[in-house]
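Presented below, as structure tokens, is a lone chain in the form predicted alone.
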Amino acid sequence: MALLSHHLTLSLRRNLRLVASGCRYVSQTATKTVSEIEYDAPSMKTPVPGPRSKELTRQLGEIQNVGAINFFCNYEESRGNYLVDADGNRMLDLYTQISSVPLGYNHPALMKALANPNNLSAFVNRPALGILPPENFPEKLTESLLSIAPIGMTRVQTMVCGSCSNENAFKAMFIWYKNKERGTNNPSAEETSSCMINQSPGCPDLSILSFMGAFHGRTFGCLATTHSKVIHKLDIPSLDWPIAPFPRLKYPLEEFVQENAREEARCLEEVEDLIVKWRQKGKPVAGIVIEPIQAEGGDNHASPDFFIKLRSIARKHGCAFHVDEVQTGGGATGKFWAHEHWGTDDPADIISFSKKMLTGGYYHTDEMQPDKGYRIFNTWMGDPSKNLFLSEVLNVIRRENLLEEVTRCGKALLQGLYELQSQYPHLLSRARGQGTFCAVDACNDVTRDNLLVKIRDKGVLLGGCGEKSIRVRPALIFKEYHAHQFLNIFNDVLSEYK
């Protein structure tokens, strides 16, 4: 144990020396000097992917499918907001592993947690949490996940990833609905026998209402509620569940208040019609699932009024209301949870999370508590070591007031996108965002994809979403000078675009 602790301490010291060497740059637009964990700017040596990444892709291609791989990374040399690839290219990362890195790369607070000998057991021993949790698990949940629990919720179920979080949240809604319907949590003999052969009444024909453009995961149940890209769904059998239209708003929102209100009213009316229609089909809607901002589906926003009215519709029709904060949770919108922008003290029955939270799971009301052990269960049910990291992330967020920084930097970022779309209206439109959770549309998907490649070769990593959107997903340590660095490089790419 002492030898392992010594090795981790040496590793931490090495990383701290490496990150300190990159501290050279102070932006004219910054209110603070650059953090000690940062490099000063992108540095590109080859096109991306470079020769080393191409060779590694070839090697991996002999083992598994590599069709989605962009390039290989050198995570040891990556720092803060900058990702280094296998060819030594250093990029300003505004995609952050599909919006899942809260504090950038190799943050000293997380390296320190890893070097703490008191934490070693959590990394070495991974328990089956549902049956044999560690003795400090209640304490660690209290100081991590429960310390940022959504309003009105004191219960949390841990899981590993976003898909399994949503998958089990769906199960919890179905269990709740059936217990409510039968008036007891004791199923009949017919129910217990028929469920074993996938027949009703034990396997009831219930449904979950989702929205066009939604993304809730790629596992089988989640895929039935995912409607963002063909590649996710093609050739996979699915469930006959209702799909409502998500509002297609005009931007900037403040200039189209009446038009957007009419669009939201149309979608809410369709939700109610679908609930009635599916009840008449014999497939009652047990729950409604929705994202506060549709991310993978194209960064689609709706007003607080829309979500509050949707919550009321769910309550009126006896449906559970599930808010999927896997992409939006963790602070990127300027509040820890995107639903906090709605300003309601009763946002949902279930709120799922993952990505920036480093672990997965869902918060829920008392009514959504499963009635028996093993009903919501798998081997791992999360990972205690991720709760240790999350505690450190939360300490940094509070100590450095990162949510306030996200709000401030997000305004500069969005203003810059507004200016670029005004300067290049033939290329960009519909800039939108909340905090640093921002996006802008290209004129078409081909142009979007070309822009992403061109800006990557100049040292900025971005992502696409929806049909033709460019999404910006920086870490919480993103500063205003990073925004201007990105905007200047983006402007160079747009000015050269043919």
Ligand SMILES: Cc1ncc(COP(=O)(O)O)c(C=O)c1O
Given for the second form:
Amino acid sequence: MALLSHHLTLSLRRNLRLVASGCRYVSQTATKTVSEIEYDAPSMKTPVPGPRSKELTRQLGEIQNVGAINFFCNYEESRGNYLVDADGNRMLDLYTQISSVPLGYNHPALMKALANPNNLSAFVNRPALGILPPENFPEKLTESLLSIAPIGMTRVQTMVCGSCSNENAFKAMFIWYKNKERGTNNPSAEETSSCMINQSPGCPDLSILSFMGAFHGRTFGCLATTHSKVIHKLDIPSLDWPIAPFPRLKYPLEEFVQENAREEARCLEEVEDLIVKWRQKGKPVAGIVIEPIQAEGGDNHASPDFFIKLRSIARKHGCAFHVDEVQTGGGATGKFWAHEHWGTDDPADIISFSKKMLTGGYYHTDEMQPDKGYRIFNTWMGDPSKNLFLSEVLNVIRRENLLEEVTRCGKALLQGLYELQSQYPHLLSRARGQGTFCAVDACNDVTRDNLLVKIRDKGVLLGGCGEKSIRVRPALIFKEYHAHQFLNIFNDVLSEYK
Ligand SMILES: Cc1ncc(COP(=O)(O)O)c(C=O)c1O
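What about the form predicted together with the named molecule, after the form predicted alone?
In what comes next, the whole complex appears, and the chain from above leads the way.
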């Protein structure tokens, strides 16, 4: 115990010293706090994974499956936009732990929150929030999650990860649908007995409509609405729920307005047909779930008009409308929520989040509130210490105008991708993005995978998505000079590509 506290004190002291003294100066335009701690460029010592990462992968392989491990990291040495690996390679991180790091590594504001004695009990004691919340919980939720609540939503349910947020949001939609259908919250005796043996009417044959290419998580309910990659789905029993086509648009969007509008109309028509078909099949659609930009499925965009029309189709057919902002939420598109780009004051009934929000959960309208405790429930139902960090993240976003910065840097990033695709049309196409939430397609999957490795060996970490896309997901502290660092390295790799 004494050893643990000694270690914690030492590591806090070390990190706080870094906060105070700074180690590298980057640029006049960088935010002060980040420039105090950040490195100035990537620095590569070995190919990635290097020998130490390979040895650690071998060791871990004796304990777990390591098939997805890229390399091991040194999080103590990582700073701001730069991730340091176990071999001492320093990479500009444009993938940020699958798009889940809001302020980069070891941000001073978060270090300070951790060192604040008033926060200690929140870090040490993890409550079962559904039954024994801390006395400051309403105040802390108001300060953090409610301060950025989507328009029209005053209620929020915290959860742990993206999948459990979606899973519980689906349950909330089913409960709402059945109570509406019954006209009462009181189930019949037949319903209460049949639900215990997984039979109708207690376990009704309801469905959720999702879209081809969508990713909503890997737990059973979520997986039935995930259609991005075979690896997620194979061998897992699933539900017979309707799957609509997601618009396959041409980019840049502003050059293909008419054609894209026709494609969106086709998909919306299909949605209505599916809702009718599934009702006739005896599996009515209780809810529709959609991402504002399909991320894992290939960074597929759709227009505000598409989402607004989809929302009204949901209402017309009595289905709840769930917008999954697990990846798009938290500022990367230049607005706090991607659905804000739709410009409507009634975007959804449920909006789920996780990743950059640090805590999972979902906002919902009053109607989606379950009628009893324990209907939406698990042991932790979130983690109040994550709300403390989120409050700090929000303070930094506001203080440093990070959403405007994301919009500005995103333009430079996308412009750079346009230039690269016109310089290397045989390798790249379909550059697209909103804020720094950008992507570009390679000519095929093998080239995409090769490009990702070559770029990484030169010090930039990126992700793949969809069949052959490269996705860029920097933290909110990403600056224009980071965009140029990346674009220069990308250009070097493309010019050498055989
Ligand atoms: C849009 C979306 N929904 C849900 C999830 C699932 O989140 P988690 O991996 O935290 O369960 C993800 C994860 O990538 C996601 O991108």
